[in-house]
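One chain comes next, on its own, written as structure tokens: the form predicted on its own.
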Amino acid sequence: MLENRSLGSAIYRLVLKGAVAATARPGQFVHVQVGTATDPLLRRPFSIAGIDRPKGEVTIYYRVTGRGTALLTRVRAGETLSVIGPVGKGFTVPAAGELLLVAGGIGLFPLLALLAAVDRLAVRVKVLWGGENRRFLEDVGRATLFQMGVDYAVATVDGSMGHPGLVTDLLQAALAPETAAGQQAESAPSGGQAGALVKSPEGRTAITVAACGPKGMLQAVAACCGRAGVPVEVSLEERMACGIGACLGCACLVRTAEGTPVRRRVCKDGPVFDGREVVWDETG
């Protein structure tokens, strides 16, 4: 382990050096043993946020939410962690068109790896990011977006930065028919405004959406994209035990192209799924 430091808001940045970087793809994750003893027994899954193949490094971010992640904060640079990975199925990296990255809270981090993998000379990218408040956004990632030079807009629940409300409000604005028809929309170089994609003189190209965040947000994103006829990939979070598809502890329900409901393993078949296939309310 090369680095493990607090960013504030109980978020930590951890940089690992090892074989994972050689084959890691955006949207995949690593399964980490958080201590040197057998308690806690289960590993913790963390999405890969950064891949530096030449250096053999991957970066993850984590929020301290319990005993496992609290133990992880005690690991110091130079110590060794047991890591399984890269694991799972990641995002599709588009080669052309427009890509909207929709993030809720720390759901921004897996999308950073996708953002870095996209050829932005060929693909127009915009990040829509929602968080609790200004402090959270400043602590955990707004500087990173600045450094990456990406167009983005933010929303905060308390209205302290950007659009007062939900990130899905930004998505609806970005996909609004009037926008697609040519309404000039604002850009947000400072990250503080609710923005929408600006129509190019020749008209909009194909749009795809990739999203990561709380389940309710992902469901709303999938519904919004469904109404707009826009393809969407979502990264699901589930509690995992083995992390390699053996225990079935993270199964979710999806529908095949024929409409047949089937169980899929988030760790093995995901965590990235076609948002149109996911059955969000399994009681329905």
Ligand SMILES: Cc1cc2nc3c(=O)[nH]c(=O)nc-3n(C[C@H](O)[C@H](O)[C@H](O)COP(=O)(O)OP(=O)(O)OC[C@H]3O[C@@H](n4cnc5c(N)ncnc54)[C@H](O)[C@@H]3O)c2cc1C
Contents of the next structure:
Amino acid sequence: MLENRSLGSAIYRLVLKGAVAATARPGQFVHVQVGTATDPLLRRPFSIAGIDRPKGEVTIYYRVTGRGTALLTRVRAGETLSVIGPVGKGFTVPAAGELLLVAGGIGLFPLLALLAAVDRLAVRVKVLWGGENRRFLEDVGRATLFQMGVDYAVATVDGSMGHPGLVTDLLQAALAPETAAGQQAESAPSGGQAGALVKSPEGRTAITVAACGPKGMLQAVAACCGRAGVPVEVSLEERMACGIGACLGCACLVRTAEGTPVRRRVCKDGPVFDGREVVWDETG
Ligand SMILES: Cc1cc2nc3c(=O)[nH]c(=O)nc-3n(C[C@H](O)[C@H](O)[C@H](O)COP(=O)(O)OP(=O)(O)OC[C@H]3O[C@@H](n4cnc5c(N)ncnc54)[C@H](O)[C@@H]3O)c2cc1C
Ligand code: FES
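Show the same protein again, this time as the form predicted together with this ligand rather than the form predicted on its own.
What follows is the entire complex, opening with the chain shown before.
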């Protein structure tokens, strides 16, 4: 481990050197033993946010939420962590058109790897990022997104930065710029570079959306994209045990092209899925 640094808002940036970087793809994750002891036994999954192949390094960002991530904060540079990865199936990296990255809170992290992998000369990228408040977005963004020279707009639940409301408001505006919501979002202070979102003169067929965040947000994103006829990939989260497809502990429900509901493992078949295939309400 090369670096394990607090960014504020209980978010840490951790840089690892090892074999993972050679094959890691955006949207994949690493399954990390959070300390140098065997307790806790279960590893914790973290999305790969940065990949530096020449240096053999990957970066992850994690939020301290419980015992495992609290233990992880104690690991020091120079110590060795046991890491399984890269694991799972990641995002499609578009080669042309327009890409909207829709992030809820720490859902930004896997999208950073996708952002870095896209050829921004060939693909027009816009990041839509929602969070609780300005403090959180600045703590996390200062060291990442805000320095990447990317077009972005933000939304905060408490209205302290950007659009007051949900990131899905921004998405709706981006996909339907002629609506009132669209005008509102475009005139809202974004905290990033200004500019129209997806008003492509060629039409909208080339837009794709990639999203990561809380399940309710992803469901809303998928519904919004469904209405607009825009393809969407979503990165799902489930509690994980083995992390390699053996225990079925992370199963989610998806619908095949024929409409048949089937169980898939988030760790091995995902975590990235076609948003149109995910069954969001498994009780329905
Ligand atoms: C594929 C994948 C990628 C992830 N990427 C990241 C990342 O890049 N950065 C990051 O900070 N976190 C990420 N997570 C979530 C992270 O794995 C959990 O926050 C972590 O395992 C919590 O461990 P803990 O021992 O600190 O907390 P625990 O004591 O196990 O749990 C503390 C709290 O966190 C919740 N929690 C634990 N695991 C999850 C989970 N998988 N999904 C939702 N809530 C959970 C619990 O319900 C509980 O409320 C990812 C999860 C998955 C499945
Ligand atoms: S965590 Fe064991 S199959 Fe996914």
